[in-house]
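Next up is one chain by itself, shown in structure tokens, the form predicted alone.
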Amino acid sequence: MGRILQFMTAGESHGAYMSAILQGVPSGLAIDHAFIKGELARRQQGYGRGGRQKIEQDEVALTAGLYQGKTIGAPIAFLLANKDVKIDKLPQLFRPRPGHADLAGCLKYDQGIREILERASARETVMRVSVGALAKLFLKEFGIEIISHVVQIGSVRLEEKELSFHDIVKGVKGSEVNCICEKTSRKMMAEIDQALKDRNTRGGVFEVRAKGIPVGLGSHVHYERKLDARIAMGLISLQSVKAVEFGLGHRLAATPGLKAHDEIAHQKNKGYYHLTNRAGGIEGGMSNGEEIVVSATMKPISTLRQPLKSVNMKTKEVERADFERSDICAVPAGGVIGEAIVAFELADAFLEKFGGDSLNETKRHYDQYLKYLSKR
């Protein structure tokens, strides 16, 4: 498949520099740098964060691709400087972390841990926010809003019911956890205290939510084009994510087919929709109109206080792994940045679909589409 956005990440998580080129924008987008780096935030933000998110004040900036505030059709560089900036003074480790990439990634590339860790790093996801916040304000041009929220964290779980768009973006906000409820958000920030307490970790679920999506991105013809699977993909490369599901997910594997779909209706001014959202937006492989529903399952953080049994990669000799500063819990953050994916991955749908050199000419292409739909 070809993609018509496409991006690639550099940088070592205490390296000088984190760095990202994003190609496929088509020219006249306006440039917010201040909602960029407020996305940046956001993804440093959350109950349960370590050392790290104090030391780093991130801030990211646009140094090709743009004349006077607006891209210009050409690849967009994005550049931001760490702090910490310590990778060749940091020492070699040799107990590989289980749950990590440390094995593998040592017998595969021929190296070291610390050449496998520090690019492994979720640091690099500072990268995927900045390109993701910039995806965001493309989508914003067409009415498209992409939000999240946190579903579980570790025992504790929001307990079920409907919930709109409007319902998220009005809960979440004071919460360190980023979930609608108060009190369960009490509840999670207690489980995270009792990891800290016993040197333990946590995951959870987070769940995001793009409403403003029309009908036909994706598409059912080939499994590449096929907008669940591409969503899936991104989210599923995000760091210590081990699940994706959309709509309800899993738990279609015990609801009858009398009410595991969605009915379809249609009014004069509103055109065809569907009565519920069982399927999360998307069937086919195509969105159907309805709001894209994903959730992701993050494992617990692997690397932990109480370090579990590894072996020493020199004397072959049966050690505890080693430690390296961490999160207790970052499912929050993982939410902020499952936004950044699920709109890098819905843009690029967007201008397969609509195609456009400019913004202007992406907009016509849209209307047009809009009439098209309007007399179906």
Given for the second form:
There are 4 protein chains.
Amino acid sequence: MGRILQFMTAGESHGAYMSAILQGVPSGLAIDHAFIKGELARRQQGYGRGGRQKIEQDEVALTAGLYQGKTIGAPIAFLLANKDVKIDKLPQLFRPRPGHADLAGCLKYDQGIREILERASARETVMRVSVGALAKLFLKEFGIEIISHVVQIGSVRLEEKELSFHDIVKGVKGSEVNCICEKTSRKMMAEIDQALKDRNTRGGVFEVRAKGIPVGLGSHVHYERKLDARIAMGLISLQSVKAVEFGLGHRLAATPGLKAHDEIAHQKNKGYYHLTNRAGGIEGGMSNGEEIVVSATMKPISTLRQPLKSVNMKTKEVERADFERSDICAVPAGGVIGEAIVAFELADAFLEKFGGDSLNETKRHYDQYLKYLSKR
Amino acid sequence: MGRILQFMTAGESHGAYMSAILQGVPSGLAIDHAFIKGELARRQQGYGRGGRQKIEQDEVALTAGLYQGKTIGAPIAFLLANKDVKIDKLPQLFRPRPGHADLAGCLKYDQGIREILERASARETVMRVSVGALAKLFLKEFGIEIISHVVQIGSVRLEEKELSFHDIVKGVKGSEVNCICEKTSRKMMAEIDQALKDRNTRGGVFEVRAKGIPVGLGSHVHYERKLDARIAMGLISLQSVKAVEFGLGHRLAATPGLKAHDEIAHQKNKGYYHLTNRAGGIEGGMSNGEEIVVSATMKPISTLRQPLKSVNMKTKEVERADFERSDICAVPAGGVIGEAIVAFELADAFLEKFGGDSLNETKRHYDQYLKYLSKR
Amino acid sequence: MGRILQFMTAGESHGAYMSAILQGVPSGLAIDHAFIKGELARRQQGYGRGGRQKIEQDEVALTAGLYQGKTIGAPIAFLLANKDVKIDKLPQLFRPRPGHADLAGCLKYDQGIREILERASARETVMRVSVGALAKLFLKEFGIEIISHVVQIGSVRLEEKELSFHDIVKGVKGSEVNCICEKTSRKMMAEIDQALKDRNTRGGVFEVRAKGIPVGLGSHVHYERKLDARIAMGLISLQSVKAVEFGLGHRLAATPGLKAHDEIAHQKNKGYYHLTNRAGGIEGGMSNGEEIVVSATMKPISTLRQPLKSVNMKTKEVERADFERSDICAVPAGGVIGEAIVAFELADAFLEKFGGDSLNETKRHYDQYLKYLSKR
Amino acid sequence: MGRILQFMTAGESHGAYMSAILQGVPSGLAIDHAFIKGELARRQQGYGRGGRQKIEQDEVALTAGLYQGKTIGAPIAFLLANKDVKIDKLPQLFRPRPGHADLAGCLKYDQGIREILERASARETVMRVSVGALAKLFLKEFGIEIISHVVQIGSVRLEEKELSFHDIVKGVKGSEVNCICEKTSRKMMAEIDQALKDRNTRGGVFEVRAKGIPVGLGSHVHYERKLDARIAMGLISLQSVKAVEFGLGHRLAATPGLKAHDEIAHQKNKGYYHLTNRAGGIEGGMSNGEEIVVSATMKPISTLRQPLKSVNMKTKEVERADFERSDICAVPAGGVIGEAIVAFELADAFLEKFGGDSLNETKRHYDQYLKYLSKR
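Go ahead and give the structure of the form predicted together with another copy of the chain, now that the form predicted alone is out.
Okay, now the whole complex, with that chain kicking things off.
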């Protein structure tokens, strides 16, 4: 949980409700319900999703923390009724699925597999997106925007080239895999089609970008306050994510020092800035004023139509793992959830720096900071 | 900070003392001072380090939390007197170094660069290693061991092959770059020599492994309790680390589902286990009983003998960045610190699961768990 | 929030829902819905309550964290639909009520009074009681029970004498003010009747007791881990509570040392115990094995039918404070909420000491501790 | 720990060092070492203290977090070398002292009594005072001052009357028991003399006041953010404190509603204020702009020259408790430590509301708030 913004989620995949409580949001923020609904819809899209996304058109209600459409400084509650409620009637499972929480979870908690997979399910991310949507609404008030795009699906990787934020906003329009290149999009979709045919699944890489970030969010003074550490924590905690990297990321291993850092410049009307952005906008655990660029690798979906070998926990015999309805590829959705995670961490770091109990107050503080920066 | 184990560090690179306080360690743990000293020495080693490592042979004192050589359940204080104390006499700097906390820090905190770099310095990691050494002593009581090795320095990468924990323990012996392959070690050292000649620096990749981990540390139930998320947070918070990956990591993007997960097996005397370890020992945010395998990419050292372009903050003129004494490559040391970070997170997750105020009590709980597991 | 058990609540007095999320409860705990409902009913009772308690017969749903009636280790969500939903239509207020959050809240949050009082309302305690009911169910598994009784209402104070837990359980039956003495109960009710007649309100004192507590919950090692500090925090955070005391409490100021402490004894079958319980069961921040006895003073209800002087915030003119429907005396209900608060803190401290992810595991750990204690 | 300011302490009564780390203090705060030293000296004073206070004239060093006498935003380390270092040579004890952590601690931690009492000792408060002194320096920059006075020692109680902050500052001068009334001071000292003669000890009550507090610190929105709850937590965590009350405190039980609250007024140049201060400056969990008034009851010192009955833990025989050097009465010192605790909590709540990484920035934010308030 953040230092100022804090949230908890609850809910099982086939339980009655998904819910979340978020506290620390200043008063006076107008809630754009259509925006939140839109974010949830974006999470459900993407070529290669399974049937469930069609069953549930998620719509979350904000059941606390508002008065006449605006936040009041109180905890905000999110509530979403699952349409497919049947948890208590679903059968127990005995063959843990490789790649899932099944085995470790049922041993840890002294439970059956059903009790584990219901909570471990990525259905929980509907609440992370809801919370993140609120964080985005807050950040928008300060000119901060966040976007994602898909960089790789299976063996198909977007050709590397410098992209502006605007290039991405524009480029992903119309792509069913949230990729900025039409040709690559088609190849990615073909890759997914192939996986479906092979009864296989695909992983990939998404990139999240945030622009309009002031210099100085996060801190170098203590490990747990570093902005990149907090974002990494959030992203790795997303189901299927196995790697996170900032800026050039793992490619920095092979880059010599002279080519690895971002030279500093200054212009009167612009203040300090960097000539490149290899660091992905974070140096010394702080935002450095450039766009934040972070990417995450998702392993392929673990639930397979051609199940892997497992063990029947009752008999200890080798058997194929159980199968639960699932997607072929969820990387585009992963990007949307990744945006929400990054939004939450940025909003928390923003409030940690600027304080303020009302949007008005936080804005006063922020404006003063911009004035101060213009004099440094 | 962890849920049970919590620590804070303090100290500047040229200040009087580095210090830390760690709380939550059960009573009755015997402190092996030579082991702690050895860990600090390991942190100082590695081909490509600068002059400072020779000035200071770090020796930390444990100044609280012990009685007759054993922990008493009270907070443990670590204290290390810097030998090179001169912070108040060191000159102010005006040309922020690209890749460092300098610019963002001095703008955020309304300070000069000196005030920032003194705390942002990786000298702080001497405390993380101290805390981690204690965590290792605790884990050792339960048969858990942690090691690291260097996988890449600059463009030289260790050839990929399956390695046992023992292979690594044995392999790194005698290597000045903590690499298991003699030939690759030599190439890595040549790479560092070249960088020195070019007045350049090198980054790389280290891998940390932990063995003897019981199934079920961490949890799938809430994002912030996931073991991989907590380890990622710790590692990204380490100076220079820009990417973290578990198991096959970013290579999982291109791996199809059928080859990406770890099939499950069972043997009477061994219980459940996996046929492979692509996940790096963590599934669903929990340890799955296999070795934990995590690697981190360090960018090349940001302080360059051929300084990059920067801006003089007094005049706003373009100038070369300031230079502070520094290393050429710190990846082997990074691995040692990475071990400490992983040790802390594992010890915290271990205590979260098993509880116990004394080592005796934690051991009773652990033994009961092993008995229970043998019946599942 | 606790270290292991953590909860958040959300909801406004006239909003759509009250809700809470509780995490950290082990798996395998059977939920007794009737018990939870009963606790909520107890909270609504008590002589001197206003009309609202009759409108709403609170019934909370557990919407997440269960499978077939038992906990699964996942966060538990509580949901209660308010019957009197009209927050957005309620008029704004301009005359802050003395004794309430109104003035400070609307200045702090840059809001009107309505936005503040809706969240500051003691209606929120319906969630604290829900969470506490779950904590009680957990504690019951270990033989821990919690009760409260009313010691004072207005100027009527229960005569002081030693009471056993059983005396209280038995004594309060049938009392509309939850007082163990029939005669005192009648006087208390007369005091409330008088207050109603005078268009006045009454405060008082309730005492909470917990029995069956093992020695060693909480800790002396750090201020924030002290059991009494955590309980005090919880109780003072309850609306209207202005004082908290343990055991003899403020009377210890005038008690000389020789009469202020509890002598220690030992019996083979019973282990260590104390000859008296002036400390209220907590020494050095830890449970000492005796009953925990804590009492809290509630100020009289701040909403008065004869409103106090205030200021019209639009005109700055002196005017009488606004009036919202309210109770005359809520001390008996305060006791019920106090039980819930104490239950939560005890359950958290219990899990901190014993760990365990399933009820089975926590029980194993607890049994081992009892065995160990019997040998000391 | 606070949300923004966080500290840990470590150290045993006869260990090598007492230490603390405090993080979250903004940069640019000038450290007045003489002030800190003075606070530590105040903690050592008071009629009725034992011999140890003469052995150690405590002087704490700030070993991290400063550059040229000012804070830099980094964690601040406090270090104090004990003069009486002999922990490892002190004998084990077997007869737990009633009123102490001895029995519960050694059972909980599976240790001897020595290991427990060394950490449970009020010697730890030297660090709480150090941390609090820093908090006071911070608050002073915003015109906030904190003071304490002794209201009761044993059966001697200061006559109740309204006191201004200034009355207290002036009144306590020269009193060896930190009491504002000369005559009462003499009686209190006589009470202590009597206790010494009787080989007995005395408790009492101290009151802490804070003035200059802006309206709106703390919050009504969530139980754990309430300012009074946080202060109560801090004070009850102080050794010997068994009761805490705000404003009229436990006397509010018998006060009817019409006399229990503080009517509200407004003046152009002063803004909103209250006609009385029965609430002790906190309503709805927030500072209301009036002085904060909180008092705490300390039980008499538990270590008695006429030891109470205990049990020899080796033989289980009834024996008198062990005796360790101790004071007769520590209430005046308690008040000084109470000030430090209140200072910490106020500084944390202040930073939570106003944010800011440098003193300059926090001041800008605060000034803006005052301007805003003047318009409400």
